[in-house]
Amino acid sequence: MQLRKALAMGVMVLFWGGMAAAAQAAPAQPAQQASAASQADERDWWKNAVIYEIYPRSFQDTNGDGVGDLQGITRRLDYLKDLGVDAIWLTPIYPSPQIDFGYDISDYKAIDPRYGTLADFDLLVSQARKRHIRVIMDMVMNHTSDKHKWFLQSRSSRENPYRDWYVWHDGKKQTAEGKPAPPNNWQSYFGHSAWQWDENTRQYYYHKFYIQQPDLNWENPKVHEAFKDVIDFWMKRGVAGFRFDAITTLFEDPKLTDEGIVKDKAGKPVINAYGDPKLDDTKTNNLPGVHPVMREMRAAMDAFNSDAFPGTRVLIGETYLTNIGDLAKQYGSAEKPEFHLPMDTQLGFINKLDVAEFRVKLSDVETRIGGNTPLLVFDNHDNPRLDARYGDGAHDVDIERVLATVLFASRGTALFYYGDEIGMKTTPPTRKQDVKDPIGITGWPKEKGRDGERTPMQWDVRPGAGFTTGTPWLPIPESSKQANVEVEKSNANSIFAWYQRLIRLKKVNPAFAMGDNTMLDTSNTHVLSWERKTPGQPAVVISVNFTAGPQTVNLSGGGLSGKVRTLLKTPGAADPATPGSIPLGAFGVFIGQVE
């Protein structure tokens, strides 16, 4: 509440092209009123923020080698803030043999040498926070990499001290090999058995992901102890939180019960694309034993105080769930609090336009979550990008037009991928031989990887993209020539403009910051309205056309009247005279003021 009386006094500069609204200035408040409001901002910056996702490996390389590096990170941050973003999460930086790209960490208290120093992280945090960025770590908690000193301890005996800080046990019956048969059925999320067999201490360890990714064992309060030590390190450098990987896999069935085989509808065995049948992920995933470790963490951050780095410490959870009931327990309660922000993948990856579906979504995260805030995302490093998802290869621009507006323009905090704000596209590779990801090498070709959305920023269009002076590390696309921030900053209709207009709305018009959402001409099956209204201010309403034919939205049945200012529209669009008629073009979008 406090963070949206601060919003109303702020100054409001809503255009659209070269066309300003007339700015409204709050009269001179009382220095401790003021003092008051700063820190509310401080305390609450996370609920309408905008999160920018960085894969540094793809960014920004400063010494030639096609790797990215923090230094380039550190480069670009005037872009960001020019962008409008409030954080960068930085998927991990941590020492690593680099066999998940960093997912696989040898040390939780370091920078991989690829990446830079520690000197040069705090570099970018004290750099960052010059210009209103924070800095937001991943935190891998689920696995290790097999290098780690844990692990190598873990496996060198059955009576070492660190034995019990993994997933270990005896096999099934023997096989023809002479050595026993796995555990039970469970499968890698990257293909084939969750259990590797060492020869040494002649016992098998589980990995949700890789061979080299061990599952820790989240049953010894010694782990917990070990990464409330590694929080705190790096909160000490300044760090405003973490996003948790995989949070949902920490626990696993003890009885380590088979999980049931998913079958079609002919009741046969469905095939993934490793050549396994696909199990129900039921004793391997968002076991409840997730939600004290949470709670443990959050009370660890929540403790956790610094005049160097003030405001709240944000915790996002990498949250795959499949309804909403599970995505709001990841909040806790306030007398038990979670997360600040679990990610609704519900929405984002419904990968279809789907008017019906994206409104009953959006009303959920709104109506269903205990009044927390939603964490919106559409796009990350392990999905295809929103063009291969989303796009209809003639009207790609358009669409990742429409899905940013649904981003930004929904209540709560809005996390999105580099590139999408220039709308880099989705390059796999063509050829097995030419794959970086290794789940492309176990799965081609029906599984390609990762390697296609993780293609480097494109800056400009010089070799390289402007991302290295080197070989870059995967290959630049073609589009590139075309989708990069140097011809898009000079282009007033580019997808660039329409996510730093969109941004620039979701910061200073109050209803649009922190406005509830109510869902409009809800029996609409191709164009998807909104309102958000917040008390004291003028309403804000929004529509936008899944379909690539022309539409005209009538939304006087809601009981909308009188004029509406026209905040942004897609190029072409009429200025409706009324509410209750507004024409919106191929994938056109409406955003008005109600006055």
Given for the second form:
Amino acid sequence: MQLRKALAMGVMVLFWGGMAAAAQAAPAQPAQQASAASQADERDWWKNAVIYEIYPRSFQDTNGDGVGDLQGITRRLDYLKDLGVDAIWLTPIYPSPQIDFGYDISDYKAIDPRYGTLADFDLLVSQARKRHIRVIMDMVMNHTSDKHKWFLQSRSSRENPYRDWYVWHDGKKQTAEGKPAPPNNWQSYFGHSAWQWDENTRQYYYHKFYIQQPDLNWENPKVHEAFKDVIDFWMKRGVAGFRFDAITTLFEDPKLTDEGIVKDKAGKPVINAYGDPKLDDTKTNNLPGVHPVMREMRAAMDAFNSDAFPGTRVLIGETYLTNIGDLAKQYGSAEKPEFHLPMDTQLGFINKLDVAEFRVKLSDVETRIGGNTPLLVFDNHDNPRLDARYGDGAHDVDIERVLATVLFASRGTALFYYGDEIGMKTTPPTRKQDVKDPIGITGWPKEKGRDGERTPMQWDVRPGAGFTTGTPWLPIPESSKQANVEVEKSNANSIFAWYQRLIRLKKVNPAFAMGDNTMLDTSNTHVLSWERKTPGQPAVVISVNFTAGPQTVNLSGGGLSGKVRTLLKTPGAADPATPGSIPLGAFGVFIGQVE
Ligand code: NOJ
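Could you drop in the structure for the form predicted together with ligand NOJ? We only have the form predicted alone so far.
Up next: the whole complex, starting with the chain shown before.
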């Protein structure tokens, strides 16, 4: 309760801070008041924030090599400011052999030359700060590249001091080819055994992802110290936090017990896209050892906060967890905090427009995560874009409008993926020989890899879509002719304009910014409706039609009376006279203030 109240107060200050910044004609605040507001702003900036994920390879190229770079991101900061973004999360930009496009890191304290230099990075951070945009780094602690010096040492001999920085085990009995079989049945998420034989030292090493991404051994305290040092390095350069990659897989069962094989209803093993039996993931994912590590990392970050480096640095978790209890645990407690913002993938990856399921998931984060701030997310660089997971082929833009509304009109912090704001479409390769993401080669044709959601940002209608003057590393989709920033910015009914308006509401409307979420009209299976309410401020109601047919909603049953004044609605829709009769077209949205 206390926590919730503090949160509400923080957002209140943020709201007023945001209003003051937005309304240029507003009278100047007394100095003391302004500085109190900005201190709170620095402390609580992440609680009602809008975070934008950038896949740097695909955002903006400035040197014509077809790959995005840091100078490109700097060049686009005004665009992000105009959109209303508070922070950008950059997927890894460290030196890397790029097998997993940066998630295989070979040096944690430098910038990959393809993206630029440390000086380019410093410039990006300072230019972003000028625009009140924070920079969040990706931190990959589960594994390194096999070209990282720690691993090169580790694999050089069993006696090397770095040997126990990674997960090495003897194999089982000898196979016909003369080498022992892997220690157990564990599999890589990217296909086949998670164990790779090392002939030189005659042991297996464990890799949850690509063979070139050996897992670090988090039982080793030296690994902890190494990462605290890396985190410190980037915090001193002014980053506003980290997104901890693959964090739930830091630990494995020390007894090396086989994982269970998932069976279908007929009792037959389920086979995945790589042709392997699907495993239950119980011995290599979400083991309890992760929590003390998170507490340790969070404490290191909290200790860093000081007058010299003001502003809260946030810890975001890549937390694909299927139940709300597990998600709640990721926050830790007030005494022993863990993540500020573990990603809630339970709502955004429902992957079908099911009103009842959405209602349950939104209620869950309202009532079952201890008053903490939800981090809602619908899209990222690892999953087909929104059109492929939610679209019906006929109303994709309307459906994207529906999803954006759920994202920004719900309580919490919103994370979205570059290109969502212009309705970029998933464009997977059509031929195996064009695939860039290795899982698309291993899994072809069932698994085409992640290229389809990583195509370059579509800025304009030129051949390189304004992304590059060279040959883009992934092809520019045909759909870029309609879905691009230039075209959409000049169209008041575009999905871009919708994102911009929603984000603005999230910042300036008090109920939108900090109100509780209460579900309304809860037996309706076609329309999802909810109310945002905070004491002393007018309530806001939101209704989104999840169907392709027209609907009329009656919200007066929930005790709402009086009139509703439209704040935002699907272009062309009629204004409702009362909360008792809200008309919605196919996948229509209505947002109104109760008066
Ligand atoms: C999750 C990242 O989002 C994904 O792109 C990457 O392949 C794996 N972690 C391994 O680092």
